[in-house]
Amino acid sequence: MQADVIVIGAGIVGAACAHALAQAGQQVLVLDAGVGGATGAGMGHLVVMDDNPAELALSRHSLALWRSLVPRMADDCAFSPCGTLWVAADDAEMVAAEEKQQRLGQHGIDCRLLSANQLATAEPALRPGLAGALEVTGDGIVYAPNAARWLLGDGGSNIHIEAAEVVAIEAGHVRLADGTQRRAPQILLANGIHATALCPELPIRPKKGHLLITDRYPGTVHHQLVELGYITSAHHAEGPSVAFNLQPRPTGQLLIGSSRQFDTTDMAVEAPMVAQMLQRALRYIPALGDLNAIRSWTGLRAATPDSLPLLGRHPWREGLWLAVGHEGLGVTTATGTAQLLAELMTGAAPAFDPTPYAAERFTATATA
């Protein structure tokens, strides 16, 4: 195979990029070391986020692309159009819900405010006394490992996959652990938290998270539930933090998150952090304490200083492109990332402005 592009990493971002490049007529060689990453450890949420305009643009485009794929996706991708309820604990958070509704509404995203009574009807398991919620109806969930496999398979003969560990990226080729090389005019780095092993200059740091899943309790919860204070609790904290985030999986299980810890690569499950995470969840759904938890695990998010991914050309390495640093939104934004990279790498006009995601935003800061 004479590859036009080598994609390093077969997680959800690498798979989506390979798929988009194959759809654009490129011959794609995907190299994956099989060491795993956030795709297999995360929640698989498809959620519009609006911490800033660039995040909103990327997640909004991505959700639209996911919805276009859903009719053809395999059943084992476990897509569920469950929507998201951003739960307001008090009147102040209800004001934040109204502001969020205005922001999302300005961009054509379907959402509506629920009163306290409407929230209680929609999700009876939530505790009484909550102020209400914002429902975003177009959000969903997916089982990311199977979605990644489906994307690679859907690329047909334009995608070739090889189990191989890349140990160095050099001009026009990559060097593998067995000493051989693979060549292509363009190379795309999309291996998440492992990116700094090949490009230590990238401003990516690990952010550890815990998740816990229960036994099967179908019908207990119907929507993805996120506390409206999630942004403050999770995204803007510099120390260890937890926030309430719960998904009803199609199996009937409840997936409970989330936690954040910086700059550790210790993958051990930490009982105090799990306890803190569950105590937060119990504030919203007290009956969780009566359910059986069957497994807890950890994963590492690849976080940049401003929580936006690095998308586009590497600032100085010839022929190298970047699709890394998605933190907790790799699944959500995989499709928009892929569309943008495929357009940039083939010389097509980008569907949305790539400037906010360019790696130069950090090199410019460093040299200013």
Given for the second form:
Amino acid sequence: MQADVIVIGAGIVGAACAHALAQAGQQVLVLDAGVGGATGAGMGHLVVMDDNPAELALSRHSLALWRSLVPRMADDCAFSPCGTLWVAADDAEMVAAEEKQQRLGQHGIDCRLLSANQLATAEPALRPGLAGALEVTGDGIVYAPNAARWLLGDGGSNIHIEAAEVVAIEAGHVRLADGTQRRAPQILLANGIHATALCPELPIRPKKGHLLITDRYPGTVHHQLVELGYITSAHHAEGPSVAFNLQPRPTGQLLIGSSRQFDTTDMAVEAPMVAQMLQRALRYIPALGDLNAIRSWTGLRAATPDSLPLLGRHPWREGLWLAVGHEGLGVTTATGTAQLLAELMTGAAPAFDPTPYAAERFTATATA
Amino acid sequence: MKKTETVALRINGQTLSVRAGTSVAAALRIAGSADMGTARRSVLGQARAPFCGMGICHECRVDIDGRRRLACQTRCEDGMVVETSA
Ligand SMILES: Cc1cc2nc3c(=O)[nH]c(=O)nc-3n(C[C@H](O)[C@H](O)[C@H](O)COP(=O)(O)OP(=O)(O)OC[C@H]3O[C@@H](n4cnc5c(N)ncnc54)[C@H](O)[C@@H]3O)c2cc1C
Ligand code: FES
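Switching conditions: you have the form predicted alone, so give me the form predicted in complex with its partner chain.
Below: every chain and molecule of the assembly, starting with the one above.
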């Protein structure tokens, strides 16, 4: 096979890019080292985020693309259109909920405010005394490792997959650990947190996260629940932080997050972080204390200085494209990422403005 | 030391008397000779029974007095209510 594009990495981002490129008629060779990554470790919440206009544009387009894939997706991708409840603990957070509703509403995203009573009816497991919530009905969840596998398979004969570790990227080809080379006119880097091993110049830092999953308790919670304080507490903090984030799995299990720690690559589960995370969760759902947890694990998010991914051409390496740095939102934004990259790489007009995600935003200041 | 002390518990509605100190996992086996002491069902509906006996594998999860517990790590008590297929 003569590949048009080599994709490095078969996590959710690489798989979605390969899928979009295959649909655009490209012959795609996907190389994956099998070292695993964030796709197998994350929560798989498909969520519109609006910390800034670029994040909103990317996540909003991505959600629409996910919804278009869902009818064809395999059952084991475990998609559920559960929606998100952004839970407001007090009046100040309720004001934040109203502002969020206005921002999302302006972009045509279905959402509605729930009063304290409506919230108690929607999610009786939440403690009394919360102020209310913003319900975003179009959000959902997916089991990302299976979605990645499904996307690669759905690419049909245009996608070829090889188990191989790339050790160097050179003009027009990549070098593999076994000493052989693979050639293609275009190469797309989509290997998540491992990107800096091949491109040390990229501004990506690990941001460790803990998750914990319970035994099956069907019907306890119905929506993905996220505390509104999350927006301020977790997203912008430099030190370790936790936020209440809870997902009802289709099996009836509850997936509980989340924690954030910078600059450690130690994958060990840290009991103090888990304890802090669970204490936070108990403040919202006291009855969690009676449930049985069965597993806890960690993953590394690939974070950029402004929390937006690096999408598009590498600033100076010929023929190299980037789809890395998706931080805590890469499952959601995989589809929008893929659409944008496939359009840029085939010379089509991009569906939305790609400039906020271009890696030049960092190199420009570095060389100025 | 009382050698013959027994406790009575209910497993899926059936009353069972066992020697004091017996684990719930052992009680499941005593009660369920027909199903090899099944504790629960997997997501795909397969039977699961106590396996490691030491709190590691979590295959022995059952509801004990309304809470999901490890049968191998819990001693039978008088009046205890155990439900399998959790
Ligand atoms: C705790 C936690 C919770 C999260 N929750 C959510 C959430 O709710 N919603 C959401 O949208 N996102 C979430 N995320 C983020 C999301 O999981 C990631 O952004 C996403 O999975 C990144 O996918 P990826 O394909 O870029 O990278 P990865 O999944 O890391 O995949 C990289 C792939 O590259 C391969 N690879 C690495 N090096 C090489 C090499 N040299 N040669 C060949 N192959 C190589 C690896 O084997 C791997 O398969 C979460 C992340 C964490 C850690
Ligand atoms: S039998 Fe393994 S944990 Fe109980």
